[in-house]
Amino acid sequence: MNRSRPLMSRSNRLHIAQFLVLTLVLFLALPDRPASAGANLIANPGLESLAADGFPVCWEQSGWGANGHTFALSTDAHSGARSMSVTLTTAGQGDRKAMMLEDTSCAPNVTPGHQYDLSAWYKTTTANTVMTVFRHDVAQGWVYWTDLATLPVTTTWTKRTVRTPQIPANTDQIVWGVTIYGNGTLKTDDYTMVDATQTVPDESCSAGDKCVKGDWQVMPFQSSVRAIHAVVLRNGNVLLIAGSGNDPAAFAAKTFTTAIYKPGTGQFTAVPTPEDLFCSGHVQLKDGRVLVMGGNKDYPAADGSHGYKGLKNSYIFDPATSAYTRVNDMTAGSWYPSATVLGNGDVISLGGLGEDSHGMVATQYFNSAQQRWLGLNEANQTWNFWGLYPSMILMQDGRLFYTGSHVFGNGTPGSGASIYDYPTSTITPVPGLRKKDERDQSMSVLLPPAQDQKVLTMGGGNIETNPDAHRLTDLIDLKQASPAYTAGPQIPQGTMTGGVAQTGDQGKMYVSAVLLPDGKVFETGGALHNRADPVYEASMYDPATNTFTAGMATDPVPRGYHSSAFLLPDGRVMAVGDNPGNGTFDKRVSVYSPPYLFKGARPQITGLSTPNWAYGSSNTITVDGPILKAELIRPAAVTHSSDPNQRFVDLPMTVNGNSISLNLTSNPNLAPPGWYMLFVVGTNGVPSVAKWVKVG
């Protein structure tokens, strides 16, 4: 046989084999490997292929409402011979968007559970231009799934990446595009759209059921307060208000009571407090100090010649000085007042008891800018009774959504659930809420993302009629052009005093739910009947398949009337209260880990560009891996099963190895201005400790 090359010898190949084996050896051994680019997934990506009526093809003229505005194809393109643009000369309502045609054919398939890449080169003279999102769901067709970005301004050609959140459940396919709503011209072009989901590590755990079920711990110290408000500050530390704590004792002594509780020490300092801030509305303002409002006037006369009467006063609590400062009074007393932040930082405060002890109907204003509250003739009106504590959420258009929560007794009339439109004063009512008269001191929470614009309504009891708490919830879909209530999955079922196992529709009132960083929903807490019989139950819900998972640890401690569960930066929920029929209050403080705290280790924040971030911004930071998804949470302002600002706000994430820029919405009704809790989430599900930034 003829070789034209000497054979090599028995030697040189066993040191080949050795080298080759040692190099994949090496390969694998790397921590971090970059995936190799997919497939670009998007049909005529450069838009070359023009179909019959002169537009490319799978691309489509999109938009809608009332605005003056062309479509064209332009010469000045990124690479070819074409760009699309899109003009709007008289910007009004709606918008305008070059967009993939919605067809089977066109639209690229997606995964559930998967991340894609999503980029385009483009120009815009306007700063109101946003890449938009749509799926196509297998039981309601193609619906509107997020905005990704806000993009800048720019004359010259730029490309803009940016990673979808993880494909939703019974999603089949996207389209995407460029979205414009404000007066100028966008030009787009070479659109590209690749798979960019990242390995999950191991996710074994050897910390047995903790892994499943996470892990309470009671504290080996008490609260000094009774804990009947609980806000967390932009410092990380919480603040707890009792005022007279619900003890008519304490309120004839004028003995009122304010702490803070610093996680990091187990320590809780004395704050001198002015007036019975029992029963008072508190909120965040923009620059991280809190608004609180109203609170005890006067208990009940013996004689019965009067009931609770509500507190004209306001005050603002600042972290920085630990100390209260008086404001202008409310324009009514506020017993049981609610407090919602709007997209302007102004805040809006409804219902309650005022001085005479009857319903408050006037709709109180505090001017963010002025630092006070309006006069009653200054602020819009619709003298309607909205209840005590409403649960008033905040919409992505700046309405809000009266969601049916509330404290004591019977629902509002009608159907129980409603849209205020502020400005206008009109109130619009919301059907599909069951058990209206029983959603007292139920739970309200607007679901991750909030850009989602779904709230789910927890629970509830009456405390005059006094039946067996339910275990109803109810969803709805803001988005929708007329929003309904649908019924959700029932809450699970726990066990009583005794471990008597509940029984045919028992649910409970006095809900907790809490906003997690992997954009689950743990909820816990609750009992039976008033103020008697708590409930020990805890289950995790998951806005992605409206399904809970029961058996979560069950705190230790009953957790009933005046009781509150709160995120801390940390990751880990935070239980205070329980003030029983009998009138004493348990002081015992609670922590829970939930199971993602056992799966590995936290992702690292080890730079951030800013803590201050403006709206439709990119904001740059630093991690140490592979990161699944970065959110804002709104750091917690909670009592009564009451926390209508509650919130978690996706930030869609542009990615270049550990430097990874997040995108703020452009929509401050998505992400009111304040203080948040900035966690990422690494492959593995674990968050990491919170960085605190200012938005707006």
The other form holds:
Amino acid sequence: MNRSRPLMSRSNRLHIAQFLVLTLVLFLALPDRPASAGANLIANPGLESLAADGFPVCWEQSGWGANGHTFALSTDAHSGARSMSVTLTTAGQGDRKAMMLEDTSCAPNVTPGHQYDLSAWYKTTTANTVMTVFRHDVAQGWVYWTDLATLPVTTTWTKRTVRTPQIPANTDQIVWGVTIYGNGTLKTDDYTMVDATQTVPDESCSAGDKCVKGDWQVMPFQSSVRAIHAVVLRNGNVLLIAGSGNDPAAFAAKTFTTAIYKPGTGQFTAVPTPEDLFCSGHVQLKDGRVLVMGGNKDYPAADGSHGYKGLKNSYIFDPATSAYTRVNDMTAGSWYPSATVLGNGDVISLGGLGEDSHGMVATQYFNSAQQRWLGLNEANQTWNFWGLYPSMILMQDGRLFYTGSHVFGNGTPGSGASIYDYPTSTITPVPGLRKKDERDQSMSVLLPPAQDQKVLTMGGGNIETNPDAHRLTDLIDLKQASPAYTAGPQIPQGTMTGGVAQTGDQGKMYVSAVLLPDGKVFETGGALHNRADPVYEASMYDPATNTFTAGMATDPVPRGYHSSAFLLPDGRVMAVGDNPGNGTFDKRVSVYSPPYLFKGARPQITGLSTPNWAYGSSNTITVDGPILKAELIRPAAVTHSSDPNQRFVDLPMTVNGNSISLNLTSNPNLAPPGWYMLFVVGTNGVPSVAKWVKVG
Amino acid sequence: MTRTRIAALSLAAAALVSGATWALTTRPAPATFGEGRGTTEVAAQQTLPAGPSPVVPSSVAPPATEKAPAVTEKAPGKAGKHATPAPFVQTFAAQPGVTRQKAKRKPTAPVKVAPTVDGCDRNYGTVAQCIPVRFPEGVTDKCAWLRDHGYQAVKVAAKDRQGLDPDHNGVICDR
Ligand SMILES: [Cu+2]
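Structure of the form predicted in complex with the partner chain, given the form predicted on its own:
And the full complex, kicking off with our chain again.
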């Protein structure tokens, strides 16, 4: 028929070429687009639009406290016509910040699990600044979430970018601002917030069961000592203290033992042990030496004339010399004393039995600067009896939270948990702990991250009344105005001797809980009764979801009385000890590799700008690939299911390719001074091996 | 074809660059007034009404100059990048309405703790061993329980409080 027209006109060709080019450009450009090129989620980010009240649209004046302050718009802007200027003149209590409005229209929407890079241009005359984030919880409304980073003093416009942790579940919006809490002027401008979520590599795990359960290995050697006390040292070795090791024959012969265990080589080195440090307390000082306090002055008499007697002696173990050095005596004998390091590096020890084998009621205070125990009248006293190995966890404001976890018998009178304020010598009860008289050899942990100020108390029994140990857990959020324990999920059940399954309410005492570098808590070991009936069960608790994952691999070795489990710097968990009522002691060592060790290559920390980290500082590391998060974990100092100093401090990241600056909190109570294990976690969920960092 | 593509690509790139340049250049120019311009900035500042929180109102003057801010923190001259921030502490867990227990009097008598604090009956065995003061609920045959739990040749150390040595030979559960 008709001769067809040319297939394409010139203009057609041009259109198609344009289309192709555009497609190509988009195709080429999109995958390379860095995450930071995403849309800015902040409304009125440059503070240019003003509302009727003269304040920038979608922003509000926020803060509290009786401080003289001024909010002002400044023409000294990073861009546009104005910046926000906040001035404090009589700073004391409280703070001020320009905040994004907590409303559905202004607050940026977020996706749980995602991470966001928050940036602001700023100038400040005071270093007392911090980026603070609030989140909108679909159930609770607006709540404080976390603090990200200190903004150092600068007179020129400086951009600060910090990546949030993964957005918690049930969060649909966040708002944030830069807080000023010292005298000075802080100017901010040009805020941005972009989705910085990294893709999770699609890696398949080929290790079978180990991919989900992890794997235990019983070492082909035994501990050279009865490992009743375990302290991870700043060089990665483990101090295992036995003293007489609950062996009265050794006590009579004055055979007191300690060993240094080297996880890398499986070697044990004996350490001369000056006294019976069985039943002592221990904690790392800020220089990495270990303060050991009290111990066993005498075993009980068969005729009931006296019980265990507390030792007054105290020693410092130095990892550099592998030796104990005596310091001055404590003010009272201490058998089963607690030991908590404070934000200033001092140590408070409470509870235990005195030289008279009765309740030790003094507050014993070790002054770090003077390297000595203060006298009875030099320390503030409440004369309260805290019981044995009371779990005293340092709160972010410097008070101590007595979790109710303790050793032997009933809990303390009242609600069984409380907050102790050392400076004022006051104690306030905390409600809600269930079965407070069956929390003997339960375990409490400050959940990851420490910034969340949540404590979980797990299991427990009572060696005196000897009921079946229970499986209750109670959770408390110490950020609440009136914190109270609320019921947590039950500990999963395991099997007993002979493979008999646990039933009903049966749980465990002598339980161990270990904070892992991926932010979960590994719960392992334990037994049902007073020095009898080991429970073979291990589970993974996830603080983000408040759930236990049951069915982790179980330690084949019973881990009841005088057992401990703790994190090694390589990300594995080591378990030691078991001392059943028949008087035997199991010296086998088992090591658990969590599932993350079977899931792919470990991220490498290839560089560390400095191992000495100041509070509120930003410290640069280099890594070999994308990182999900970074944190500091305080090395263990554990005995009798008690390690109140165990903590996981989140390090918000400022990401610049493989160079990452890690922002350390300005608050020493969140990360008391001392040596910490620095871990990074790859986007595949696999943690690095730790590098050692000295905080404070 | 390839040449066309390259040409088209370069064209697109050029367009993008010019577009970006255009976009960038049309951004409002950053207000760079420089430092140390005396009180002009204060004049330019528009003090905003204080927020809803109880505050010291506008009686508090803003800093006179950028160079001499109303800051009396430690070593203002050295307040460079290394100025250490004060700890940022939150006011959580204030426990409003909860009565604070004040310090007690120093006790004159000991706070008694039973010698059986560890739940072991010291009438039996060595101190290394632990015959429970109270056996787990449901245990009817204590000797069978002890046998099942690996206790061997346990002697009566003091009194046979729990009646475990009916033949009075000083060794429990050996019938
Ligand atoms: Cu013990």
